[in-house]
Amino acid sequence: MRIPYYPGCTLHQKASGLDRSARVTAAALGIELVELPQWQCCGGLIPQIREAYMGLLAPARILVDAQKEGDRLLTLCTFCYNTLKRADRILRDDPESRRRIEDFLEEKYYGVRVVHLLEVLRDEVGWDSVRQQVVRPLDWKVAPYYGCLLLRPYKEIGLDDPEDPTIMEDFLRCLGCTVVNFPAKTECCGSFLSVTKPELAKECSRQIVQKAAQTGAQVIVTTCPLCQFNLDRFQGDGPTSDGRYRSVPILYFTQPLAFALGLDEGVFFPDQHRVSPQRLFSSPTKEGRA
């Protein structure tokens, strides 16, 4: 299976652990991620005003370039996924927006299906196939964390139920994990408020971490580089507002996948975290298999 791949800016910098672990795990599962020959920043957010055509140019240029490589485009960053998928929807459904963008880019847009790796694993590889390739079943208690943009707005994204998603739970169970009941899995981590109002983002993030800790989770697994950064970064700065605190490591979903598939630890950077997950990777796996 060969799929054009848009890594985006963050995965080439701060979130290199997500990029590298995704590439090697996809290859192990028979998926070749082929990076686009040229790409630029997607803009990070879709414009909220429909007539703000300039805000559509960055994602539209990526989509136009991607259609030269195939009929779909895979991305991993939650912000990139949300931005590209919604931009495609606008260009498909709004003839005036499409006309203006095509005039500016001097190219026609015919449509590209934007997909996430989790989506490909569920719908094309299949959970049973993933499970069969696990050589180190993980004896971990995991809190899956979706955040905001992987699921919303549902009419434009359509990946899973925005209030009670299960795609990550199903994925983690394939790896042998015990998934905890985590009501905060779709709450906001504070997002870019970490730049403008860091204290507010810190409180949002640390409440999520503490709710995970209260479930007994050993680790939080997410798909979003900004969520991973906020949840990990704001740990260790003192107690939460209620005076209680227990740190929990934050992993990208592809990192436990790489470990469960038996890949070498060096390919998924378990040391790029403020709260070290190393004890998880050093603990025995289920059934004594290694």
Second form
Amino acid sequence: MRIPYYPGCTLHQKASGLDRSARVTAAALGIELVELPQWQCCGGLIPQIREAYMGLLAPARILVDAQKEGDRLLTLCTFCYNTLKRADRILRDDPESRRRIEDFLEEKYYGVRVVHLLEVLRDEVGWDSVRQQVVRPLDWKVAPYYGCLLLRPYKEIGLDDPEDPTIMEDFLRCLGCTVVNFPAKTECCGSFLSVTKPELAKECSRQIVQKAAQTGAQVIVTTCPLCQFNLDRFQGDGPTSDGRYRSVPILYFTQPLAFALGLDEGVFFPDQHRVSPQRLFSSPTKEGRA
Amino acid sequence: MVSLTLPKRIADRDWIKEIEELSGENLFACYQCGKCSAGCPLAFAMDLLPHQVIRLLQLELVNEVLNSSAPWFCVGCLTCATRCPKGVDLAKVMEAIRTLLLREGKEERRPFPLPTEIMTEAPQQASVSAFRKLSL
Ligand code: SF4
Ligand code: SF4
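I have the form predicted alone already, so could you send the form predicted in complex with the partner chain?
Below is the whole assembly, all chains and molecules, this chain first.
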């Protein structure tokens, strides 16, 4: 199946590992990601307040271009997913916003269904089919981490339960992983505060990593480049004063997928990690031990 | 009886109404259960807890809220909005407060020095989002 794809600014650069691992794994599972012929940054976050038309313009421009390529648009970055999906909702539900944006862009907007690769795997490829294509079942103990924007607000995103989601757990089990019960899975990593108030993002992130470490998880898996960065980056600053801290590598969900599917080119991006996940990729797999 | 002296610019405006209009939220729906503050990941850094922001607005103690760090530390994670039993979306309230202050052009809200090391390492979405949130 062919799906128009919006990488977004971060995936073209700092999080190229997410982009590359997604492209190879999607292709292996029969999904052709067709990058939009032209696109720009979505603005990162959707304005929360009313009548913030300027903030709506960037995602609206992407959606207007995307509707020429098909009736849906695939994203990987959690921020892009949230922003584009909510922008589509605003443009569909609020006639005044749509009128102003259409007037400005001089184009009509009919609606685009914004989807995440995870939901395409669940709803269209199907977990069973993913499981059948695994050639290297992963004997890993994993903490799935969703963060905030992949799930919230539920009424507009609707991907999974905003407080106790299971889509990532289901996905990881298909790959053979053992999934730990991780109560901090929907807590926020401090988001963009990492660039304006790094000490606050560090506090949020380290709490999450520490909780994951306490479950015995070997790795945290996420969908978001900023979660990946925050959780990973602030571990580089040393252990906590109480000595209970253990470092945990952070991977995009597409990396274990690539490894399990035997697609080595989409597995490991050494320059994108402070806490190296390399050990995981050399540990014996279920198949290897059998 | 407590008396507050507000600068004229602040006193002359109906901030409560402006915050309600911009956010689309009813501040008086909140019954102070505190669930928002209990789950807020940035509450530890705020000088007013999220539920206190709402309470002070209900009491028309606008000045305290306008000088609070809370709206500037809120990242819009929507934990509060997801859990509020009264359906109040505090992220919208926080953004409305921030926006009104930015429109005032408050001096301390102008661009501030950013840690360059992190800025160069962080994913683009972090700087894009920070500027979107913290500027007009
Ligand atoms: S959760 Fe809702 S009702 Fe409870 S204090 Fe917070 S805003 Fe008020
Ligand atoms: S949206 Fe803001 S106020 Fe609400 S929980 Fe998140 S950081 Fe706290």
